[in-house]
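Below you'll find only one chain, the form predicted on its own, shown as structure tokens.
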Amino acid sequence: MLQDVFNAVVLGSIYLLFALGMALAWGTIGVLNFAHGVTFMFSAFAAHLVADRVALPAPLIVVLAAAMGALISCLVQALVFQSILRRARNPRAAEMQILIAGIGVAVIPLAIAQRLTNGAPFGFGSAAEQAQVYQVGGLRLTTMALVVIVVGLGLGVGLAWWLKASKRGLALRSIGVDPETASLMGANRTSLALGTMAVAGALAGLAGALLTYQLGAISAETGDVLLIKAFAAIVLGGLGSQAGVIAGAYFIAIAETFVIVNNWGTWADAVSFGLIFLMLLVRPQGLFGRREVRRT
């Protein structure tokens, strides 16, 4: 039982690491980036290509993947999303166009990775360090699992605090509430949006590298699977609430672990969609979200 709980916490931390960047961009600048999954995958793939040619320590490979994720996300924002925002008729039309553009952009890196790997999983090869295993009573712990938990929770709590307490975090939140008024008060939406996408991409790259170390290898399609989990965690927790993302990620992981432990493994992926459906019916704003009030 204790091992199952620990495994659920590790799985929830992986979901959280992936979902943090997506939730940050969607909840502040209003960008639902469906290229987030491929940013996660291709960042790890780029680090894999480097690790196959140059012997690098694990921390440097993780930093490289995070930097690659930030670069990809910034390029997508500057070349695609920002152009759509300038030309769209209204914010609602821009949201739909960005969503479709994200799906289109994701196809290109995915096709490249599939072509170069021939559809086979990839990892960091000789650069992957053997994780140490500890036995504490009946509980089996690994160093990489502990790193994933600490980094996931640390970044989740830190990002929630930064958005709530820092000046730039408040400026970013104001853009999510009323971009026109925020701009009149001095908030530069373009630069803040680019910085937000850079952070979101870096978080995706970090998650990609850590998950590759945790599992040993991932495939080109792994990001697409996690995209559904992240979307479910954000909707479940409440859009715009980083605390909600944390709760949503761990709730989904616990639910999936319960399903698997009870030998209902074929239903594991249905949990995410089922939770989204139930939450939209019962509490559309999510567990920690607030109802939107518009006054005219």
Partner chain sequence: MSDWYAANIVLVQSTMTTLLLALSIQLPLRVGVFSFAGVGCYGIGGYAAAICMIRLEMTTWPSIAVGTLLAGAASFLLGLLIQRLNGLYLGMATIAFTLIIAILAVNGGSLTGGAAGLFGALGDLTTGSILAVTLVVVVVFALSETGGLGRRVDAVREDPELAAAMGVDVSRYRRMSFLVSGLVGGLSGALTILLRSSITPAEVNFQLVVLALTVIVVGGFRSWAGALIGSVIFVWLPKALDFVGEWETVVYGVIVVLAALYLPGGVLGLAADLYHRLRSGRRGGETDDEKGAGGADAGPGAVAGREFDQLAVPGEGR
The other form holds:
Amino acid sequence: MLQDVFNAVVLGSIYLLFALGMALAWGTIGVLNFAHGVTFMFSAFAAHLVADRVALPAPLIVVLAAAMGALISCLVQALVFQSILRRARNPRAAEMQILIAGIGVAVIPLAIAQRLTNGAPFGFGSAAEQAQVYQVGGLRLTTMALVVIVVGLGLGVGLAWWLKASKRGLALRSIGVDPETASLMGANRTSLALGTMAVAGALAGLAGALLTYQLGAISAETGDVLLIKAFAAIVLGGLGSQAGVIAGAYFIAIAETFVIVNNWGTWADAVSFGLIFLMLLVRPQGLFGRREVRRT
Amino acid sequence: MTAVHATTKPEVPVLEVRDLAVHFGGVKAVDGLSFSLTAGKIFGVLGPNGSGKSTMLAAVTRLVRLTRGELLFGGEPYHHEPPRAMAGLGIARTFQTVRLLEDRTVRENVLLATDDHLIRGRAARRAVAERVDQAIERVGLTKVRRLRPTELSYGMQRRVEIARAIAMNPRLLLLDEPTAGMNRQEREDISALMRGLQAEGLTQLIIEHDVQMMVDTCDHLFAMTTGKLIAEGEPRAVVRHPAVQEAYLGSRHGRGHARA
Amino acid sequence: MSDWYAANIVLVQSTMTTLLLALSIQLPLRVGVFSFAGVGCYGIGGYAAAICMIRLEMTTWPSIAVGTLLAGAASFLLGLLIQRLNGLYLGMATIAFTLIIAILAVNGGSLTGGAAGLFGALGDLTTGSILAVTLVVVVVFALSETGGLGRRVDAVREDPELAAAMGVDVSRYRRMSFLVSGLVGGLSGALTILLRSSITPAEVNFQLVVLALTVIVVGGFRSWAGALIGSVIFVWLPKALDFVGEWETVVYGVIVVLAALYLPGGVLGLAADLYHRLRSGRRGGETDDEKGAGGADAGPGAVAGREFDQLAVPGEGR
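The form predicted on its own done, now the form predicted in complex with the partner chain:
Okay, now the whole complex, with that chain kicking things off.
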């Protein structure tokens, strides 16, 4: 039982790490990035390629993956999303084109990774074996699981606090609420957006490296599944609320673990899809979300 | 016959608004507005920005929820009808911003006004096509009817909007700042067009900032501030009314000053 | 010719079923509803038709009819449920719907064959009959794009409030788009599965959503012709792309991104723009004259066609 709770918390922290970047970009600059999943995967994959050739300490690999994520995310923003935003007729059209372009972008790194790995899972080689296992009162813990929890929660809370308290965070949030006011406040939308995407991408890369360590190996398609889970977490918590994302991620993980523990494993994925549905019907603004002030 | 008509039946106003209120949260955009529009006249609404003019128009066309009040068209209450019922009643409007289909030609945009489901048969179709072409002719866009709105100037785009509203064959035409962004000649042309429509018996309500145009064009003016009516009546009298001078012209003076 | 036909019959058939799937995703987009439920309906239609044939021992066309109608009904109900959601939320809810269909199939026990799926549902289908059905659908779609209906659909997508002011029942159009999208998606699924004789839950996945979307984005989302162009491109491209071999999917991705960036109307939109420019260009001289002359021939009471040249200053008349 205790072990199940612990496992759920680890799972929730992974969902959270993944969802944080996505929620940040969507909640502030309004970009729902469907390439977030492959950013996550490809950063880990790039780190795997490096780790295969040079033996690097784990923290360095994680930093490398985060940098790779930031790079991919910035490239996508600068080359694709930015020019869609520039040209789009209205916000609704832009929203849709960004989603579609994100799906298109996602195909490319996925295909490259699938081709290079021949569909086999990849990891960081011997590094995975360094993970130490502790037994604490019947609870089986690994170093990596603890790192995932600490980093996930730490970044989640830290980001939420930063957005609330810091001046830049405030400017960023005001873009999400009202772009016009934000530009009056002197916030430069383009560079703020690029910065946001860099942070979102770094978070994806970080999540990719940590999950690879945690599981030992991931496959090229791992990002796709997490994308829907992260969406569910954001919808559950409420767009624009970082605290909501934290709650949403853990809620989904706990619900899924509950389903799996009761041997309804084939229904596990239905939990997040069902929750998306239910939440959108009952309370579209999510648990903690602000009301959408949008007219149709 | 006419005499009997006039004596036995007091004229029912085209539109009657009774104690209309629209509140957004704590903001009272429109608060206790009553007026009526008699048939065949041109009415104007004056008021500074944020005085509730556009909200009033949105309420009259059922685009916003009424907090309170009643709306009657031809004596029949209609404030429970959905927005799409306005076309059937005979209420046509233009919008404050240009709202045209970018990928459709001018003519197709105007045709949209006549696209109800019931047009069957050749004769009916031809009648509709004629109505549309007439509307385009009246706003002077016949030569550009095959171009798309994006290929036209802003003033011309606004005229497409007016043509679309006219083509709906309405009993009441609501114009939300129809001459914004037009030059003086274009404004005078719109003014002449409105009087032409009036000669055919069309009742019109116009929201405008251009006081001179309102005085020249309208038969009857309403002046609004903060969601309430402060004066109404003969245009020149309304413009000279102290409360109106204070609320509307006063602020305009201030702006003129700042520019100089 | 007949040699070519025999060699490519599978591609010809799959062009048509892909077209149907693309149309089921395209229709909601045309009405401004961001729905991917058509792919879930493809799964419903496919499974229902296969179950009818295998478990109920029905013949081919009744099975297809059951699959189509069931998918239509499911989609219509989904539409009633979620029509109030807007934009991306609706899109994600419909993706969730699609993926839930796959999970239901996995957990359907002997009825759906679980994770292994269903086998042996080979229908008695000729290319001619598929073509006939596809043609009927295409004609209906083509009719919905012309005349007043086409304009109303455009208005509902571009500006629902304006459409309502013109007397259009916007939510009725949205509900109908769910129904028709479900029917066509179900038809596509039923035809595909009975041609192929098997279906597995893994087929009803996000990749199928991506494929359908790709077809429309590249071909053009405004018209059935765009869906046809896209279907032809993506069904036949693998043959043409033999030289890139295993990098084929990368090329797909690049094509989609380029289309999303530079061809918001797809290949068809590009063609339509060029055509319009050509047509109005031919009359360009006349148009310019009219603008310059200030519409001297306009009738009394009419507004002259004059180029907008200066910004009006509010109240300058006084």
